[in-house]
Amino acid sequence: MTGFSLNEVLRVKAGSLWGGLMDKKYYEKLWHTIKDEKKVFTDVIQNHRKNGELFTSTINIYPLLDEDGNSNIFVATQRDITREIEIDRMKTDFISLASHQLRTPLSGMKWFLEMLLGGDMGKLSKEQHDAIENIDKSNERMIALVASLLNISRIESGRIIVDPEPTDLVALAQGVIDELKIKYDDKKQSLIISADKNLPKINLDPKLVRQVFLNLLTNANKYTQEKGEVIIFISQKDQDVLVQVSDDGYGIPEQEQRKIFERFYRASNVVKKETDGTGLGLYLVKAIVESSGGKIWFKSQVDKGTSFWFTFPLKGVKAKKGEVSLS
């Protein structure tokens, strides 16, 4: 994995074979984990091989106890990871490419859809109407996925911009509940939202906070059925803003819950109710919370419903260059 020989890094200290890829405060974090803490540490980190070759690695480094407690020697495992990385590199710029090229047709035949429907071309027979009207549903499912794959890779790729500004999150949900009201008034569902009234604005994205609540509220209202009810709790929470997404819906497995935030995943209990979906929202909804520095997690019960929970810290993020923003 290396290119060095055993006699060639025997007694020698690690670092110094690293090319100077890890500063001083990595090394102290490294160590107060294992020997302060006596906890194991666990990273992927960039070395370069004997040849000046960059490859990338998972590390886990192990202390081991003596009968005081002490830890004084280490058992480390490292696995070369370069070509995985490379291979889903490879994925995300395929799903991007194939997204994009499939977003000019869709886009045009929204168009033409969009005209038909109105009468510019004639009027059509009510037949004619429905027909054209469940193409033109089909057709925004496409869009919809398309542009899922789009943000999954862009995201994937670290090319999202991140514009963080002072941004009230009981407002910017509350403008989600808004959008949303149509869909939630077809199953006769009440959505309530009880909020911390003295909140600070926090410096985020709104357009990235705003994808998550639309997705994990699009799924709560997708996935409860008629005359359900979906609860936001929005406060403060020591250093953090927690916001907890309730429903008494249908539920997740509890052996399938590892899976939820994975991409392309769907419940075996709601994929036969609900034909529609992707498995990208989860997916989409931890990559950008995570990224912003928060937490998210669950608990749900089949036929009793799930919460969701997710944190921002109050200090907010710090703006990020890229190139392209969520589609």
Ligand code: ADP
Given for the second form:
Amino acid sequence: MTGFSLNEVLRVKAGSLWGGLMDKKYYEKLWHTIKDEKKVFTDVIQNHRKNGELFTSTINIYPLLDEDGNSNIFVATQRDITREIEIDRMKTDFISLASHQLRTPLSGMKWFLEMLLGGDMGKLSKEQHDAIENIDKSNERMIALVASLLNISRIESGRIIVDPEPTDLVALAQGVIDELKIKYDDKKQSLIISADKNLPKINLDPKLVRQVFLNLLTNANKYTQEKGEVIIFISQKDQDVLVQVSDDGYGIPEQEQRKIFERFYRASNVVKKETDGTGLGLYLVKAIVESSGGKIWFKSQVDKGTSFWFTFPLKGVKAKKGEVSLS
Ligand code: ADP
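Form predicted alone done, so how does the form predicted together with this ligand look?
Full complex below, order starting with the chain above.
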């Protein structure tokens, strides 16, 4: 992986082979984690091969504790992920290409289906009308899927415009709640919001944050049985605003929880119950939250319910002059 032979690395300080890519502060943090906190240090870093070529790798440094709990020995592993990153980039490019190419014919179909349904090409019998309506619904689903794919490729390529403005998170959440009211009413579910009254406005991009609320609340509605309850809490915690979205629905099986933010992943307990889903929503949510300097995590228990938490820094996000916004 590094191009060095055993003789070249034996008894040589690991850091000196790393080509000086990390600064002093970085090493201080590394030592603090393994020596003082006695925790595993994990990161993705850029490294030099012997021939000077750059490669990307994950590193894990494990402290080994002696009987007194001191850590003087460490085991470090490094894995070259250059090729994985390349493959991931190819996936992103493919998604981008496919979604761009699919958008135009789908809009064309939508246009003609609407004309047909509106009677522009003559009156339809009830059967014909029902059939076209079905096609139209499927077409809308495909349009939504393609929009998600486009958003993903836009986020991944870092071309998204971030246009922050002082945003009232509670009002924004309320707007999304109003939008989803019909869906919640259909399943006779309650949707309550409880928010800290003194919350200041935060400099965030309302379009992006809206997408976060929309996806989490749509999921809570989809993956909760009739008459279920969904609650949103918005509070201030240290330097962050903390939002919690809790439902008492189907939950996520424990062994699948680590995959839930991956692209296209849908948990086995819901795929049959709720066919309408792409497995892209949470991936997008995570990307938005993290690109805004926030964090997201969840807890879930099957048939008991799921809670998602996410934070945004109170100081807000910086503007970014991208090329595109989310569809
Ligand atoms: P989608 O809803 O389109 O399938 P998401 O990325 O939004 O995609 O969610 C991925 C998966 O995570 C869902 O398919 C479901 O298995 C699980 N999930 C998400 N939110 C919840 C929730 N509130 N309750 C139970 N499962 C959930």
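Residue numbers count along the first chain shown, from 1. Computed from a predicted model, the values in this text were never measured in an experiment.
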Between these two forms, rigid part of residue 306 equal to that of residue 269 = yes
